[in-house]
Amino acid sequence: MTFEVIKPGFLTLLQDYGRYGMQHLGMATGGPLDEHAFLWANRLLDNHYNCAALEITLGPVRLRALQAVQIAIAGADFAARINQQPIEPWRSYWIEAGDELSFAAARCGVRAYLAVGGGFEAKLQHGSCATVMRERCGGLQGDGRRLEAGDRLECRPASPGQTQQVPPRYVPDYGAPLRLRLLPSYQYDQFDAAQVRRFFSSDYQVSPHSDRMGYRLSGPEIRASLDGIISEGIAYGAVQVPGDGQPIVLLRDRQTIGGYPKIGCVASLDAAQLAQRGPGAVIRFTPGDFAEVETERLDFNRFFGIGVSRR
């Protein structure tokens, strides 16, 4: 056993980098919701990009040691503390038994990722323990449960390692001004120029009706030219406009199938951003290039070894 949990905080989740190739059977992905910082967490400590570490969100969280292990934080800044010794997010640590680890609210950002080294170990369901709620899928106990008072998290022995600090330039501010690149896409000629026009120079905001599954954004109406369409697919990021005109940006918790008009889908990156932002922060969407999208998700992937197998 590695932590003991005392206080779970409000949703505390356990999520490898999510569960692929399930989607004909109607099973979201689920995974973190900041890729960018879930993938820090794990190579600041020389894990695999598929390793579990535990995504919390908005805090505030109590775990204690139950052995000595290396552990490492990255996302947003919750104020965590060691024993009451403040620490910084994007760095690597080493703890003893016995020691406590707490996150307070959110300073800075919405979710924090805690990894240990190894990765934290649980039953895996259809290849992944991504915590998937409203499937009742993944997690500790293969139920789907956020953690809870009590739960014990395991992982592998490890020795002390050099602790690690990501480079400041790696580092997003959670604060600044968000722009979300859009690939015009599915139904984007189903929206006329006006629609369009409007649509990429209004201010949106962050409702506080977003979860998991989906940002819903307020702000200017835009309407297609049809009410719906026959269900189809729906990839990570797109943009979904229902009957009230308000976006919505489809997240890993995202049905797998839907009959809303599109108007295209934001690039994953920085749809990866957008989860770190809470309600009321100001959001804007800008035309996306394809070809500069696409290199910047080869060098991310390549960067962070996605797609390599564990040896």
Given for the second form:
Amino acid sequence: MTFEVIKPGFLTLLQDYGRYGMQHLGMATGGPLDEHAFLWANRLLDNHYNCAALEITLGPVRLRALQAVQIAIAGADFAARINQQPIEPWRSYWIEAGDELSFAAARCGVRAYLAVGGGFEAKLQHGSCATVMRERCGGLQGDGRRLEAGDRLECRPASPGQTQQVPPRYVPDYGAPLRLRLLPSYQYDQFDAAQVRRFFSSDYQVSPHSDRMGYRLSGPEIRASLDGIISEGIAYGAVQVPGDGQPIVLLRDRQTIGGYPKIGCVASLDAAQLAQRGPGAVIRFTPGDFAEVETERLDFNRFFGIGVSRR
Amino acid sequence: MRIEPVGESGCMLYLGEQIEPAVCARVCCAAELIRRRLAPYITDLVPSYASIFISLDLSRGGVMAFCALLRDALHDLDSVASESLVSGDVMSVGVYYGPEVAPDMDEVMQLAGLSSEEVIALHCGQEYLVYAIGFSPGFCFMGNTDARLKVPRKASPRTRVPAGSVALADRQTAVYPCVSPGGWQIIGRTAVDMLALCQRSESPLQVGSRLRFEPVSLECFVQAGGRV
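Given the form predicted on its own above, I would also like to look at the protein as it appears in the form predicted together with its partner chain.
Expanding to the full complex; the earlier chain stays at the top.
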């Protein structure tokens, strides 16, 4: 046993990198909404990129360590403490049996990732423990539920390493204005020049109705020349525009197929940054360059060792 | 055939413009060829009515390079596609159409101008093709229903549709595999666990599978594990 959950917070979910190869049955991949922070949390511990970590949304969480273990936190700053000692995100720490690890309210960002050396242990379903609540799949018990008080978290054995810190240039500022690079695709051509101009020149606000399925945005309406299309597969980061003209950026728990027109896809690493913005945050879209975004993504995957061998 | 990158880690393959069996055959056939010839490059394949979304394992290279590979891998699609869809058994799914599990039967009867016996006879009187799976895990979009059974979705979707509910919308029919919200018109219930069937290896339920419904008595429904 590594941790006992004293206070589970608003929404704390066990996530590995995601459940792949099941979307043809209508099952979402799940996985971390901000993969940049998730992957750094594992890397700080020299974990495999797919090791399960906790995704903590908006705090406030309290955990009691039941054994000595190395941890890393990355992503949002929730004023974390080990006992009464404040600690910073984007670093790894040693924690002793009996210590209490707590996260308070969000100071900057929306989601924090807590990884442990070796990764949290959970039963796999279709090769993954990623939690998709809507599908009652994944998580500690395999029924898709969030963490609850009294839950006990186990971790896999790991060899102790030095404590590490993420180089400052890789630490994003979640308070900075965000521009989402849109790769025109899907039904882009069904939006006329005036709609496209409005889309790229307007401010959009993150709606409070955003969740792990998708981020709803509110701002000037844009309209496709089509009401609907023959339902088709939806990529991560796809920007769906339903009849009310308000774009929705579709994320990890998105439906696998859908019939609303889509104006394109947000670069996946930008979508991860979007997931750190809370309701009311202002974002803009900007036309993305396919080759540039692709190169950046391939470099990112190489850096974190993301590939076919998942464990 | 149209191949287009969508985002930097996936692409769309468009194989037709209509919801019809011939397009479904091309979709199934292309999916099979991709699985056979390009498996190491993909993490997910989402076939739908007239297209396939392909999600890539980027450790093998980027989407631009993959689109070229895909075009090559499908060069003989049209010569293979005409042969598919004839194979495979037609699965039979027992449905109990009793009033206690068919909250929208009256509305369907009114909309269609048919008796419940006629609705049931039309619903069970033909084979259906699974055109797409999605919306929720194991939810199979099947069609096309008889034109006389064409009904709109409910103006206000239900917040909770019981698992196993058999429903109509437009010229499609489906089974809700799990409890979920839903706006289709519910005319019966089955004891068959559609999600479990989907998840089986060598699944009898995938895009391109054929299926028919068969009316069963309350006793049979309950015996098969169904609950009213």
